[in-house]
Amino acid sequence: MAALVVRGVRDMLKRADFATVPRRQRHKKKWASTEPKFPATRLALQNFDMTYSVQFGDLWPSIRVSLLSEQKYGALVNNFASGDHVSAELKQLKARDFVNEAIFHREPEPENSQTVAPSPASWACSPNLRCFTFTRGDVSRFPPARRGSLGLMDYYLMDAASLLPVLALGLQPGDTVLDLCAAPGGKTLALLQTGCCRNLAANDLSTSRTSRLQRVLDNYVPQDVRDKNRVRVTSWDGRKWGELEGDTYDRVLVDVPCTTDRHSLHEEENNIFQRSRKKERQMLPMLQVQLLAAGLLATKPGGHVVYSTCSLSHLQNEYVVQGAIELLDNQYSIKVQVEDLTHFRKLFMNTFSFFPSCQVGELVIPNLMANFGPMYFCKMCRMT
């Protein structure tokens, strides 16, 4: 099955013509040696404004400068450790709970209406999920997050944007989940918060990412609750997860490694733009549909799957969705149907700027106003 996926990734990606490279800009080997050495964020700057100022037009510029500010963050609270507490001082500090703010206030439909209304499993979200930010234009930040009376962290600090795939994911209660790119942690973490994992696997294929997610489940969450709700940590190859576990899951969710484009402007550190790195840039799309290919194989028939990315790149976004789709209808004959998240999309407009031409899936962008993101997300639901 493993092989059929590799060769149907490739013949996708001969045809999407992902990573060709003119001959006359090639170089002989031992002519690198003689390149300029430029620092891999500026190598990473370069790229994007080749690629993204065509991919967005007009809207690049504010992109950019949004990109090589500093970040906003979200405080994930700690529903394991003293809840109520601690969201009564993050609202001391006028943070608001962007999460059950939208919930609890979105606007009905006129009752004259002539939309469609969406399908309950597009827009429902996941429960119980507490995150606070601070206003549009706010550039206040979150103090440290310290241990409570039950010697658990209060809070996680996240970009708000990186909980929207969790929420899109609308677990249920019992549901059993797989997050099958699961390092450092933040979306496990959510996962776990939102009380619904009758089982939850969560792997990554590094080693030493996997014991950083370990960190912040010994951090957060009780060992009788890791015990009761079967939290199972590995170190697999992703890939192969439709043959470990096929047809298993009613929920899975599929952050893949990506470009990770505003940690490529800021950190030399584990860059992917270093050129020792190039190849495994280039290969990038063929892992992420790989993987999310994978990722519905183990998927029930009938359950949903989030795929979700920190890239704005849409090779990496909805031509990997539209790859994993047809390839699993033409290899296996499975089909899947993308979830319309329009609705979902208006919950959370008032804290996130949303790139409003996605083919499939929804793109936050960052914005002054608003500095989250990026974060890609697409909703799929396997029909058979």
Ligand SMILES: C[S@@+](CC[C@H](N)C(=O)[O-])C[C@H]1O[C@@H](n2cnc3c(N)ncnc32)[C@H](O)[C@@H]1O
Contents of the next structure:
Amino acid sequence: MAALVVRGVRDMLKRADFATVPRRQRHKKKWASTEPKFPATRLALQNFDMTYSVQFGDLWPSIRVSLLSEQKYGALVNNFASGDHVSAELKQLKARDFVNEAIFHREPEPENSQTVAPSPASWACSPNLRCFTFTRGDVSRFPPARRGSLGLMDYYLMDAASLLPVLALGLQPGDTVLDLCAAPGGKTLALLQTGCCRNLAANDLSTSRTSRLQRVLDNYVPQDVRDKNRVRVTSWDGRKWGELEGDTYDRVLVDVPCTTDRHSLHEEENNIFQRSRKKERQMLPMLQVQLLAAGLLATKPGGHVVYSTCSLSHLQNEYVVQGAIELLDNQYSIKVQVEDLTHFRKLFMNTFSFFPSCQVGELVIPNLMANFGPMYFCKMCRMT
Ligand SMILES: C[S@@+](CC[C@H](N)C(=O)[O-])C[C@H]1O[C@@H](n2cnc3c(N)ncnc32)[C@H](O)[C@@H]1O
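So that was the form predicted alone. Now I'd like the form predicted in complex with the named molecule, please.
After this comes the whole thing, all chains and molecules, with the earlier chain placed first.
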């Protein structure tokens, strides 16, 4: 498998070399006018059938049907807005706070357990997050969020698996935090809900998407928290962050652009499988490596990074992690260590279905009983 990983990274880097070919020497393929026009959603399904049936084998048919079915949401309670009545109302709907259930009501490890004690870093979850989901097999929906007495919305609806990268980042009080690809802002909001950010830099290359992020902050976060130089929203190219603010942050979230597998099967608009976006799609793993490398360079030695995607693709997940770690070692002599999240995965196994064979990181796979994800996340520590 290690050889496969290295070969995958090498292929990816080779493909990226294409970018250095001068434009005049590039050959542009002409499409025949009779060529049938397939919707991007169908092209996405064809692509996934080809690659994921190999990657997941017997598991693919069940992942496929789940991806094509309606997804489940979680309601992230807005700690800035509510007293306990929102949680009480969500409980009345028979939803449960999966975060606190996992952390405070977990089964004790058997005394004669052979498993090695996890390192404190992999064990620590970001605190103060409350997120309600319906139980396995219950496909009820949450009513839309409402504005509370303080004028702030009471909860934020998101794929509950999107909270896992934030939980895994393990924020500590007083942390300086960077969210490198932040818009539209679900994870930024969750980072703020922990109450741990001394300051938070939320960045996204797209200005229209940073406007959406700003609207989320306006609707969910009180002005004094937004104003006090604590939250900075920028629209820079995240790949430059290592040069802009190297060795600066305690925690960095790198939630990269990817093939957004579920979206690509359901929405024509902004679909990365449109023919016109083929090159962009092929270049994704290279962009992802560059963004992760920049995130690692922006982290203080001893600090932590979580890399995440909402794709099932090994090429965009574990290969990217391996590629970025190799790049930091070769070009900057910086050592990065992947953290074992086995213990973290066990905490949340009642709520999510995890792919059992990831080489590095964890992958939530869609399942009809728990139709969240896909969500890949990998936690790293910058050692030097
Ligand atoms: C998966 S989305 C992020 C979702 C977000 N973290 C959330 O939870 O709402 C990836 C984002 O990366 C942004 N992006 C793409 N290229 C980028 C770059 N070079 N630098 C920074 N952001 C980039 C896209 O605009 C997109 O909003």
